[in-house]
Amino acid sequence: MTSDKTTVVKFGGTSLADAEQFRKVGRIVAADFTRRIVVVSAPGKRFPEDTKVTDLLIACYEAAVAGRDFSGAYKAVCQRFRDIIVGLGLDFSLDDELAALGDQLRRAPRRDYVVSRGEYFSARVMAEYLGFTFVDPAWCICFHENGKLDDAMTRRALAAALRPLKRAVVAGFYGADSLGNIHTFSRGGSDVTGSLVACAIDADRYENWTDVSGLMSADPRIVENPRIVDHMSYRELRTLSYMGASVLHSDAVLSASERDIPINIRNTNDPDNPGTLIGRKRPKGQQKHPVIGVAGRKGMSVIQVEKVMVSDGSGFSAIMLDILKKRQLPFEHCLTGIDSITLVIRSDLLAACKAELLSEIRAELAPDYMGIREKLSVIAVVGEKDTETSDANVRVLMALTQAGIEITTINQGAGKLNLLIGVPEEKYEAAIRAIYGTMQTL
């Protein structure tokens, strides 16, 4: 049976953890034959305790940079690779190229190049195991110099060298710029890699599998056994996809939805499984949820400066805006009222240059009060389309009033169901509980 219909698979690093979970990803290839491009990430823990490829190549740069013996982790990432190839039964070998690596690490070891190696290994390894064409992304993944990616150029490289290709294996989470330096995505990066492909070769589906049936509405180290969303739209996937729900990277979400691609998450260990299906559109007939989903992000800080008439074409929101674009600090979210501005801004980021920020701020705006809080969360509940005459937001912060939660801060999209509450960094935990059992009553 043949079909001109082209899925784009991206299996993750649990896929990958050994010869077995490569067998799985065989046959998950083999059953249908639509799935024709295949990207993959390095392999991921075969038990609680083991140590994923991408890390052990870490310490492996770090101890070269530092001038301490690497030996131990270099050869850990070797064995896995041949464990992999001598459990498939493969007549294949690696040893040149990861020979390369470790004369790369005893020369002049560059981050990138090192850290990306788990990804090309396995790649070269599931080339030879599905006999499918090997695609290095150093060849089609275009970056420029600096390390941003070059999308216009990417598109044309990747069409134009996997479109006569019948069926591609194509690592993940790097690139190369036009010196031929290789460049990695944030980690993650594999889920990028894939969605890009998709959208190059105007791909029918994206099928990003990994070790969970689907997106959670809530992270399960929180929540005991929490639902699995069949169906879910672009926006709400990289709104909770940004706050911390770890399926899929925020910016693959994005590239996927500007062509308009389907993007199906499902589970390696559990084929039959039809996982969450993620679209413009929910299909009709399918129940729809007041509230999706809800995921957060502990360390924040909450920055607010209050003026009388902030709002009155003064350009005090303009100022304060400009001053951090001049520091290169973003923020994660701004809100404004007649008198006030409110920054959320990730504490990390600001913690380097907090007092030269606030003093810079009193100079420039001469506010008649500037505060800081530290030590905060910010949670996002999403919900769906035609939700959002519902009392669902006024029942979400009930729950956390009851609870004894201090809401710190609320931003609400227009729209429909969009909330964006900043909690206590000590109550984000019984605050995702007490907005998940909310969940379950509406």
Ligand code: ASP
The other form holds:
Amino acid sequence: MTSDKTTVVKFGGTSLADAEQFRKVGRIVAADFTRRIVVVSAPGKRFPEDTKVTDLLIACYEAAVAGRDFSGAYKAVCQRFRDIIVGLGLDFSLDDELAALGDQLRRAPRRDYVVSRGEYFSARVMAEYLGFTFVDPAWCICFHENGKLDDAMTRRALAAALRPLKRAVVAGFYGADSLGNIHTFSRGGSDVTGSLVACAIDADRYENWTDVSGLMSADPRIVENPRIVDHMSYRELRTLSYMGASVLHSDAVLSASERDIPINIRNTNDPDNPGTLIGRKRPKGQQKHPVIGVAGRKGMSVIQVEKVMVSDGSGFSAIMLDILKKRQLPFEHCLTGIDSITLVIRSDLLAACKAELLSEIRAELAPDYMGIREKLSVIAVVGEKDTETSDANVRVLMALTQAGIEITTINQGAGKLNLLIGVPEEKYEAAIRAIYGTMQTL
Ligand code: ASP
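Show the form predicted in complex with the named molecule, please, because up to now only the form predicted alone has appeared in this conversation.
What follows is the whole complex; the chain from before opens it.
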């Protein structure tokens, strides 16, 4: 059966860890004719104590630039790919290219080039195995020389490269600038490649294949067997990814949502499971739970500044935000009270400029009180079911109080449920468990 629909399928590292995983990918791609464009990560861990190929490459690079022996990690990379090629019974060799990587490491290694080779080799093997055309993103994912993605150019170049092809394998995670220098996205960036590809060719669906059967409603390291969410909106997913839910890179959500391309998170090891489907709106009848997920981040600090008459229109908040802007210090949340302003800022960013920042605030605003509280975490409770009639937010806060957890800040936007709650870092896990427990009763 033929179809002119296109599904972009991206496979993560665990889906490519060895030859057996490559075979599973082959079966998944063959099972649906619309799966024409395949995006791959570098091989990940085969077992818990194993090392991802990308981490081996980072180790190679770091040893090489420090003038240390990199041969152990380099040989391990070569062996991983040779084992996959042999395991798949391919009459194909990457030996020349692996040798070229060795030469680079010996001469003048460039970090992004070295680190990107895991995806490059993985895509070369996958293209050979599937009999698809290999597409090197160095030709069509375009970066500026400063390392920023050139979005418009990338869309045009990807469309031009992929539209004429019936079936292709694209290496994830990297692209190149106009001088041909390779640049990578941040870790987990093959998700971003998949999303850019799906947008550029206006795909009907973006499937992101991983090792879990969808997005979990809480971190499984904290909550035992959390519920898998069957449907969620882009906004819900973006908030949860930003706040630390680690299934999908948050930048990948942004580009897919702009074009309204549905994202389907699937499990390579359980391909019949429908996984989680993410779109602009959840289908009617699917809005069973007012809260669909909870996620959070540790390592936050709160600056609180008070001054009588802050809210009299004298521009106090604007000056405060201007001070942060001048220092290019981003803040996570900003809460204003009658005579106070509270800013939640990542502790690692604050640490670099704390003393100067406080003296600048003192000089510019002459506050009545100023204090910093550190070692906090922020938890996002997310759900787009209309909350006008729901008491979900109240119940979540009550659950924290009943568990004896101090609430340091609360931030609730209007409309949908998007509650951000600050709690002390040492209570983070207990807070997630308390909130998750309540979510099951809503
Ligand atoms: N291989 C890269 C990493 O480990 C990128 C990716 O897998 O998406 O972060």
